[in-house]
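In structure tokens, the next block holds one chain alone, the form predicted alone.
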Amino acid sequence: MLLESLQALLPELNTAVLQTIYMVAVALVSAIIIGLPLGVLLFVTDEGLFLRNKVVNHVTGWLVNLVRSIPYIILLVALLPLTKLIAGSTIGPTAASVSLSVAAIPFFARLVETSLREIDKGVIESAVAVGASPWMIIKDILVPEAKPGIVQGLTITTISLIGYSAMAGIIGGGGIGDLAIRFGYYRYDNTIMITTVIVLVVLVQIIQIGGDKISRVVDKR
């Protein structure tokens, strides 16, 4: 009976994973395209750096912080028009993507943050002195001298998102949250509800250990 069960669920299951790797990749990109050089503008505007900007920095901060205190499940209901505009519906992976990638763009951007906030000052400095641009020691020197952090920080991204992407399935987002629900919790059957946490947890732990792995082979120092 218990085969039967997950024979059944298996293309419905290979479905949820392939959706929740579209959503978690989506926001992802957006993340990495828009959170990190937005982490690192909160960097170099802060006191004491080379492109400080108290108003730059402020407000870009209070933005960040304002969408991080947000609950995702809030986010989501409530970027539910925008979503609508970009992608044309509310429901399905490509709308859950939208909220999603809010979600993710600050949180990333944080990580960012606090990974160059680890480079030594005196690097920094040095490299100020000798007369190298701001784009120069950004792109030679804080890049490179935080990979491993921003590596890890990915990685955290990556995870949290999976979390997320579970409760776009709420509202018919997609994915194994959506298979959890709608077979799992509505049906009672906890075959499903037990199946769709062991795929969970397995997509966690390589994603932990595949990022484990990148931070050490780029970490030089």
Contents of the next structure:
Amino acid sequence: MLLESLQALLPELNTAVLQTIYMVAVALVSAIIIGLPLGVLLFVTDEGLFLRNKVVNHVTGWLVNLVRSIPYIILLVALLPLTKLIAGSTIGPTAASVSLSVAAIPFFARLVETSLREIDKGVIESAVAVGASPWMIIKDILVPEAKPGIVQGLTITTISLIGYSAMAGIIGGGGIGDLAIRFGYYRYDNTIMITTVIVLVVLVQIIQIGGDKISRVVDKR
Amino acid sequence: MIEVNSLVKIYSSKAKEVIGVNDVSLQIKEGEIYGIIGYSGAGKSSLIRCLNLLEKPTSGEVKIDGVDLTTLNEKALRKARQKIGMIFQHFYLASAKTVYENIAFALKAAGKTPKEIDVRVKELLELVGLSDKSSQYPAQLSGGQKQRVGIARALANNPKVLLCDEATSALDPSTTKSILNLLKTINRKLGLTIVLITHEMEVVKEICHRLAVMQDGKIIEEGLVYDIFANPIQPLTKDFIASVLQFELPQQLIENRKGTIIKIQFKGAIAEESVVSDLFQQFNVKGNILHGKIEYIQDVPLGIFIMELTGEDKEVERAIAYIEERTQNLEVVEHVA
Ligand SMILES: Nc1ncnc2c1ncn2[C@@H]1O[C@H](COP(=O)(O)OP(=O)(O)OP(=O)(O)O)[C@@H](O)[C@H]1O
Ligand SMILES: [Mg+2]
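The block above covers the form predicted alone; next, return the form predicted in complex with the partner chain.
Every component of the complex follows; first up is the chain already shown.
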């Protein structure tokens, strides 16, 4: 009986997993494209660094904190008008990826900033002393030196996003969370509930192990 | 080559102001190895970091090759920095880059093509003796090897000046020696002007032509290394010299002597003359050497001897006068009349 209900569930589960991966991937790409430069900006404009700029640093920092201080579930609802504007709809995985991106960008930016802080100031200074331009220092020194930390940040962001994406399921965002809510919560179907939990646990483990591995490989310290 | 005029560096934070460099002026000639020595907090790093504007001077001029760096815009300053190499106590190599890539970065910063970079990096690896370590990461190198990479990186764009901030302080004595030898070779081969900060007189003695002694942000004594060794004036300078030329006799030894204890210093050519044997031939005194040492500073001998002279008071006095005349440098440590 258990096997039977699982079998019936398989196509649904398959779609749900793919939807989750899709939402998380879109948000991750946004985090890399926008969050990474934002994190670098937070770092290089700080006191004592080669592009120090109080105004830019404070405004960026304030914005990042603002978004980060809003619980995701509230952000999700608050962003519905924006979601409608960008995705054309407020339900489905594409719609969910809008708010997921908005949450992921500042989250990842802070993680990038933190890993940049771990670089020895002297290494940055030696690049300044050699006459390198700010862009070269960012591209050739900062990002490669912080790579292990950035990869770890990416892992943490991905895992958090999987959690958030399940919340997006509450308002019909699709994905594993949606599946769990529709079947597990509204229909009291324990099989589905447990299956989705297992799928999530496995997914998170794979990402964590993979992330750690990559981080170790790029770490030359 | 380097001219610093009335340089002041004040670090100001909300709480207070700290003076790093307090009105320093100096001139360093082309091809010279110029040492700056001082205890921790004297302002040595502050001073050397002002020479490539890693630290922005509060006031004063820093002229390298006739150009006042403080007047340059960002872009011109970057160009100027490519001609001022710098090496550091803790090397500061990029850990994610191989030896090759670390050196290549400096060339890339100067806008060289990949082909030019490849040729130059190989040349530099040869120069510092690391051709076989090209594809290693800094974590796989010893301290001495890391500093060699630092030197190669600093020399990449054929600078006219090399700044060394405690470049050997993290290294053991024998590695220190090999790095100093490398710096000496570079200085001679390339005619590079070197500014070298240290707190070890040993290093100064080994390599520097001229020396400045720093205390509380000021240069308190400056001159040719030999002259400073032979004739230190400031107490701090004497302290540093004593770290290399230690001549403390045990008090008990001095007390048990019957004669006159004198300290003679022979400078330069005099050190090779037979002053002492002349002395014993001409005067009826006996001599007993208690301590003696000849140091070679930049290959010029500096001899210091502590002797006990015994004999008739009159004769001893005449002997002392004789040495004084020959050497111009004699100190009577203890006179037992
Ligand atoms: N970035 C900074 N901010 C504030 N004060 C500083 C800074 N750098 C140096 N100082 C202060 O300036 C003074 C001179 O420091 P500096 O580092 O130049 O000394 P140093 O001679 O190089 O010492 P050390 O041998 O320990 O390296 C010290 O009092 C130090 O505390
Ligand atoms: Mg210092």
